[in-house]
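Only one chain is included here, represented as structure tokens and corresponding to the form predicted alone.
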Amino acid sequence: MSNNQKGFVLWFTGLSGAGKTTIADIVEARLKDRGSKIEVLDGDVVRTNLSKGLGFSREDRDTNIARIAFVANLLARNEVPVITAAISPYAETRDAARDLIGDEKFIEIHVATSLEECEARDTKGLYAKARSGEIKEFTGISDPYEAPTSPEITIQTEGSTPDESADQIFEYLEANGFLASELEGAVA
């Protein structure tokens, strides 16, 4: 691991099913290979562990993404890469995410893969059950998705593999001085 390591926040938002996640777990793995330290703030896990008891409602959404946001913070003022990987729905929360970790650590990464795919792409059968009225509250359904209007990185998952996504994070990367790029590790 490099001793002039950067914190950061690769902060993932998208519909359910867009791909955060399967995206994010390359770009960890991509990073534990070069050596680098990385936490991961999985939208899912949060809910299971810092956030449980909250429901789905604009106020506890808010509550859950406030939370990550402090987190993701705490690590990354202490030179630790975070990836956090939360539908995030709001623009004013994910606003307010940046805010508190500051422009120069945040890199807001919209995962806009379109609502049919994410409908076709669902296993687990939620977005029927929110078309159906079984689930209450379900972005992109009967809640909003406010997606970023300037996002650091944009990633179309439609006709490009999880691999060249990450490819397109790691780029970004190097290209803003997070991570010396992979010849340069080389030679150093």
Ligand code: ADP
The other form holds:
Amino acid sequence: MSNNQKGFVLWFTGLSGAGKTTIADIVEARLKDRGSKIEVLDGDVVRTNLSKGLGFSREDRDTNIARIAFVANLLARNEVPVITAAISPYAETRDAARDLIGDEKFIEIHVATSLEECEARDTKGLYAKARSGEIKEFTGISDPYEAPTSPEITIQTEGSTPDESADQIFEYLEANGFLASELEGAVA
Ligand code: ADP
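Having displayed the form predicted alone, please output the structure of the form predicted together with the named molecule.
Below, the chain from earlier opens the complete complex, with every other chain and molecule after it.
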């Protein structure tokens, strides 16, 4: 196991159903296979624990994201790589997370699946409820989503597999020196 690990935060953002959790799970498993530390702060998991009781107003969403950023920063500054997978719809709030964590460690990943595709997938049945009005303040339907203007990585899930999307993230990590210490003699 490397003792020269670098902290970084893979900050996923995108609509519900875009593929954040699916891709994050693959990246987590692959990092573990390499002997890397990794901690995942998944939006749905955080909302049932750390942010239990918060709703979906702008204020509550910002509080939720600020908490995720706070924990991510504690881990990353101690060289623990972190994946966050929450919708994080507001650009200003994501930028505040970037400022806290540090630009050099903050890797914003826009999972840019279109609303049409997310709604067609409707893996959690939430879009149907949002359309019928059963769920209010639903991102993309009745609440805003501000796409990043200059994310480090943009992922198109339409026409590619989750594994290919994970490949794209590893290419970035390798090209930018985040994984160099994990190769453990695998330098061919
Ligand atoms: P989110 O975490 O963004 O809400 P999920 O990962 O829970 O999204 O759901 C995404 C859905 O889209 C899953 O059912 C997944 O199998 C599907 N999917 C299809 N293609 C892809 C892809 N290339 N990357 C990620 N997910 C994909």
